[in-house]
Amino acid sequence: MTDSQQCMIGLVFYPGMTSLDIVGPQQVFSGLPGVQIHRIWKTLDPVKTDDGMMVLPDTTFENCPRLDVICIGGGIGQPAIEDDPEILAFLRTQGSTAKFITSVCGGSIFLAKAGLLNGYRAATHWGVRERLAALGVEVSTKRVEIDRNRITGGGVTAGIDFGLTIASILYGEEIAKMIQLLLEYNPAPPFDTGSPEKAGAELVAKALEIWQVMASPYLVAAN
């Protein structure tokens, strides 16, 4: 894509989502030339994420233009809303024309339920790999999985890797590298427990217990 072409990127927000799933890629996309980013929800009312951040959408499902890239993330509150017919219909509509259909973390569950991952391989958060497989999707354990025009990121922090991958595809490797440098994205985590394979069964079990407790208020509200 050249500087003279405007790329329309749509980021779907919803109550109970994990902010970094989308804020990470958005930070990357904001450094691209000629990009118009749409922060999308049903209404323009503030959306509260699962960490308490308030996000103000600027585009609704109804007035959203045709997108080149459609992306949705996951979140603690996702199970309470992932079967929402309006969300799934919006994803199907945009997915029928978008150049790239994408997700970060558990957002792949939305894509699968919208029928947009049939016959595709996709990455997701480790905690929902079994759920994604049960929806008939071939599950990848990569940080970023590219299967034709479906590009999916793993859990939460993989959204930055995902964003840089999209940037490279759209505008070339050099621009993506410059954005990575400007963000000083040079991860050196203090612990080597960032995946279930490295964390071990005991820590994984404790993490899942905490996850379930955090998710329970969203499920109660949905019912």
Second form
Number of protein chains: 2
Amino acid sequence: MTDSQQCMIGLVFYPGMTSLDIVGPQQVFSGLPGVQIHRIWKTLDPVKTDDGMMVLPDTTFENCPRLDVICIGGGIGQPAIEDDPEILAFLRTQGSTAKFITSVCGGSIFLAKAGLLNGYRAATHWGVRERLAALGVEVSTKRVEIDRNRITGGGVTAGIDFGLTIASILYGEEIAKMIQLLLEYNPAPPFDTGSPEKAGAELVAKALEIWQVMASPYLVAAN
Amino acid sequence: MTDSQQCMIGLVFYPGMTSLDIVGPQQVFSGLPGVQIHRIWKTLDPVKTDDGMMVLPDTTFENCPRLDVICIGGGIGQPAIEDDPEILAFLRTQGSTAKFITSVCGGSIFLAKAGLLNGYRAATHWGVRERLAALGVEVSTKRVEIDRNRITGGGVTAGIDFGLTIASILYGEEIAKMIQLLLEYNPAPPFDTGSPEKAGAELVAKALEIWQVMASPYLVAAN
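Having gone through the form predicted on its own, I am curious about the other one (the form predicted in complex with another copy of the chain); can you provide its structure?
Then the entire complex follows, led off by the chain already shown.
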């Protein structure tokens, strides 16, 4: 895209979404020239993210313009609403015209349920790889998977790598490199446990237990 | 801290803050048992972050309880308000009793202006290292600097490393390792430009120009 073109990027917000899934790419996109970011939900009421922060959508499903990039993330609140017909219909509608159909983390499950990953390879959070495969998607274990116009990221923090990758595709490598510099994305994780392979089976099992406990209030509320 | 102790963590919100500075550690902290996170500003009115998202504080300077950890981030809106006497007074008051006085990115400038880094070593965003040094602080180029009870992170994405480090100090390595796994923090930056040393002088100069352009509306508004 050139500087003179307005690029419409839509980020779907929902209760219990993981804020870092969305804020990683959002921070990257906000550094791009001529990008307009839409934060989209059913209403403009505040939405509580899964780390407890209240955020305000600025666009509704109903009044959202045609997007160039549609993106949805994962979150602890996701399983409770991933069959929501309004969300899936919105994804389908935008997906029929968007240049790029994208997700971070468990957001790929929404895309799959909307039928947007049939015949595509997609990345997701390691904890839902089996669920994504069960939806007929070829699961990638890459941090960012590009399959034609489907661009999908792995879990949570992969959203930063994902955002920089999309920035580079939309506006070229130089601006993406500059944004990486401005975000000082020169990571030095304090531990070497960022993937299930590195963490080992015992830590994976314990982490999944914590995840279940965190997710239970959302599932109770939904049933 | 043990599971039975409530740990009060305060994140200062302000207009033009970098959302990723705060959301990185917030996402980490929200996975800790017994942590209560306060998002603090002068009022409970929505605050616009420097990537254009509206977020809602849940605590005011006035009604904020005594914090165990006080944290402030940086942002494009920061230079316009970093001498704000209310912010500095709040940091001083909480800093006099907090167990840990912390910052991410340019947030260290606020701490320095509040007199909380006198005689301490601190990390910051690479773009404000000279400004921090001019305030009499010994500047660290580490991604996370720990000097007694001052824990400071480098720019933006360093907040994730910073958050995991604090999680480990507060609750031990195992839970921090699990959170790193749940956040799939196994970074694979698409480029090798995450620090000024790696990016080189030309890209640094261009990135600083972009930064100035992004910051100008906030500075105009403040003057």
